[in-house]
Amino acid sequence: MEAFKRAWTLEGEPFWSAVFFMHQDKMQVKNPKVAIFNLEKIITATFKLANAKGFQAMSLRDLSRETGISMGGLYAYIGSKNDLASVIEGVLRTYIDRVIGELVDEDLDPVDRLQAIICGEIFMIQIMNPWYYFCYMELKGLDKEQQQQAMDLELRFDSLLVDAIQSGISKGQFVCEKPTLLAASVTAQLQQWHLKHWKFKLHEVSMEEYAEHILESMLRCLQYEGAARSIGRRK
């Protein structure tokens, strides 16, 4: 995780000041040091909300409330519920791509790919859980392209794992006849980090062993002979 946070900032006014001009073109304010502040308090603000009561039982004027900015402030950053759940989805959407598709490009061996992935995926949910959850959640409530989009995301995510895959079939390092299966079984338990933290917490397993336990599982899948070897111990 420390290496993790070095290479990729994702929280504090680094990565706030990133989202603000990620989507500064959509929004009426253009003074970074009065936008960067007020966006953080919206979008914390509405996970707080949809966590609450439903993005779609949230109102703007809820927003407003919880945030202290006036409707017509509001305005000013966002034009409906629907552009701040793009923002949010865009944002989360650009940093996969980003740090995940980084991770890929390093040209690195098969299993050592599989772990980047891993790791890189469960590093991103521990930081940017409220991101993945408002995505996981509410994603029925958005519409119809934005639902797309986040279900192209998976989908890419899953391309990712089976390109992996097919790496290390193609080198006899697996064997294994339903990459595609494999990979969406795989995205799945990676989603448990998010969805289901309280009983990880609860049992006391962090999240290294959570991605060692991923990875050795998919190993053993795949018939790879060095599926026993820990992350810790992997050159």
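We call the rigid core the largest set of C-alpha positions that still match within 1.5 Å between the two forms. Because the structure is predicted, anything quoted here is derived from the model rather than measured. Positions refer to the first chain, counted from 1. Compared with the form predicted in complex with the DNA:
- The Cα shift for Ala76 between these two forms, taken after rigid core superposition, is 2 angstroms or larger.
- After superposition on the rigid core, the Cα of Met207 moves by less than 2 Å between these two forms.
Can you now output the form predicted in complex with the DNA? The one shown was the form predicted alone.
Chain alone follows, minus partners and molecules.
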């Protein structure tokens, strides 16, 4: 988990530095040191406010108060309010794209491939929780093109699962009539990890426990022989 974070540069100063360099062209503040510091404050505050009462309901005056940066000051970092949401979606999509690209390892056994995809994605969601939640809930507010790209990305993730399923079918390990529906169901369950965090907290379910449950359920649906025994073996 910690290794995963470091491997993808998903936290700390290096991460925010990468976010900064992704759109420094749109920013007036050129000094990286101060720009990175404040950009993190702005985006973090946006998550706090938007994930509590919605991005549209959050005003830039709220954001100014929360960050301690004046209204005028904010506009040195963002082009407009909508631009802020757009940037956040863009960063997350870029990162997911990058991780998804690496998640494809056709040499692995189908079961291990599924495990890699599920664990990889749930790690991602766990680490970038507010990013996922924000993009899920505020997608409507972005322009049509960005909405389409987000949908395409989700379909690409589903395809990743479908490919692994079909590889298992052709190897005689799995039986599945509707791989598309099964993949969509797994994606839905993964998204629950950020959408329904309150429920997992209430039932005291850990991330590892949940990932294992998703994989195990999936293998049962695939009528995988070692489904029951795989619980202890894979850890």
